[in-house]
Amino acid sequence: MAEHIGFIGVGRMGDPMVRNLLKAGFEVTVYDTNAAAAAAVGAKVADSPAAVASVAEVVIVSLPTPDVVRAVALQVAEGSKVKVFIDVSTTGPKMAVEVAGLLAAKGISAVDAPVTGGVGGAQKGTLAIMVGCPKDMLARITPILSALGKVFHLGENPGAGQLMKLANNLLSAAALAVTSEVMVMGVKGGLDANVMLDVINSGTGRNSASVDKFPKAILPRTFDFGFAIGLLLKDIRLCMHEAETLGVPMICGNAIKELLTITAMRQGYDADFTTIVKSVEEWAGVEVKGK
């Protein structure tokens, strides 16, 4: 019989994984605070955390900053049934072993395994998830976290995962940034976005930005990737918060911050990430478009 998993927040992420769970056998009860995508997965659903960690032993959650998980946590404790806590969220190592010590006083085992890899790899299945737990815990979720993508494990402490997390989404955020500032120079100076991004992709320039956030979202001007600037500004702003902490210079991880601040405030929290390269654009009077 196929085990039954719970799992909390169905959003943009949330939602695809859910349903790779369903397609992999498992029984999946889920709880969002938006009713209408709870019930749109397909899955059983639950009227809180609590009760979807009353009918299940592992709770998996997808939430949006680290204050809603912490909140999350302390309901689900309240389940009857729950033993282990899954968060694929993004929350920084500090909130993880927070987390980890709420739980663990109430004899629920706490695992960080953030995500990597967006709302494509969510859907497809192939996620990079950064797991931060026991070996033999590891043992016991790797069967459930697989059908949603690959999973790596990065330490035995709680954190470990989240660490991992701010690492690479900081290199995420300043492919993005870096690529806006080059291409905006490259349009002013007469050159042609496309034919740009060709030479970028053919070359040591190849990045993440450069192979998808510009041709799909971007030149198009669509601007439409599926990740608010809101979040990866959160994101940003707990890897600056962690790197103070270890003692490790982020110069240009700040400048990063900074322009992601801007355009936070000119284009709305809500804005897709890709809105950066308008404040970029906005500078320099140009816009990058493609054919």
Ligand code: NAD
Contents of the next structure:
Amino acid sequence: MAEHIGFIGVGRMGDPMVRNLLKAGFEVTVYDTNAAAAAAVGAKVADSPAAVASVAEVVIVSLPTPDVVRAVALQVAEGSKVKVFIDVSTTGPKMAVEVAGLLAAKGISAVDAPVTGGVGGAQKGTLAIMVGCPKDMLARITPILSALGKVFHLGENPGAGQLMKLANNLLSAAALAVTSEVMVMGVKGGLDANVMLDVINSGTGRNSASVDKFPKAILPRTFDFGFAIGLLLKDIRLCMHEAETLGVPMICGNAIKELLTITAMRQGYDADFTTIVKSVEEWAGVEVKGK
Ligand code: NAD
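Pass me the form predicted in complex with the ligand as well; I've looked at the form predicted on its own already.
So here's everything in the complex, that chain up top.
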């Protein structure tokens, strides 16, 4: 019989992940504080994290912030069946270690398994999943996580996956920030935004913002790529904290953090992360529009 999986947090990322688990044949029970989101996903719905953890041995969480994950982990620990807690949110290595300690005391194994690939990757089941856990646990959870994307083992200790995720997201944010600056400069100087992207994507400037975010959400001015600027800012703050702890300079990283902070304050923390271009546009007095 197909394994029963618990899933808590069915937002932009969690919803398509649950749909892929169902498609792969797993039985899934979900919980979300947003009852409408829980009902919409098409799985069984429980009325608390503890109820989810009383029907499934493996509980996956996709939640906004480290504090929410810590609080939900403690509620999950009240469940009668749970043995494995997998956090696919971006919460940083420090929280992964803390949650692993809290849950180990209750006989539950914690796995950090943050993901990259965005809402599109979650829908297609092509996420890159960065796992930190012992090898025997990796074998236990790989059949489940494979329904969501490709599994990469970053190390045996809690937090290894989270460290990799922070590295990836700083790179992704850097691409978006600097591509915003060069696109605004070009348009202000009289270049066509579509032609600029064609050139960038045919040459050495090609990056995840020029390939995906600009054509899909910035040139059409829809700003609906699917990731809140407040959550990206959370990731970059976690990354700066980690770099400082490790004694690694982050000169560019800190500049990007400030640009994200300004954008979140001006556009609102729930605005899409592609609105970062607006911070540069407002200063320069031009808009980057498609044909
Ligand atoms: P989201 O805000 O769309 O979804 C979060 C969900 O959690 C919401 O449905 C919310 O109602 C629910 N929730 C909040 N508090 C809860 C609680 N106490 N108990 C149960 N449910 C609760 O966020 P998202 O974009 O899906 O991101 C989720 C996580 O994945 C974040 O850590 C984010 O950084 C990370 N992430 C997001 C993306 C992306 O492109 N959106 C990509 C990779 C990783």
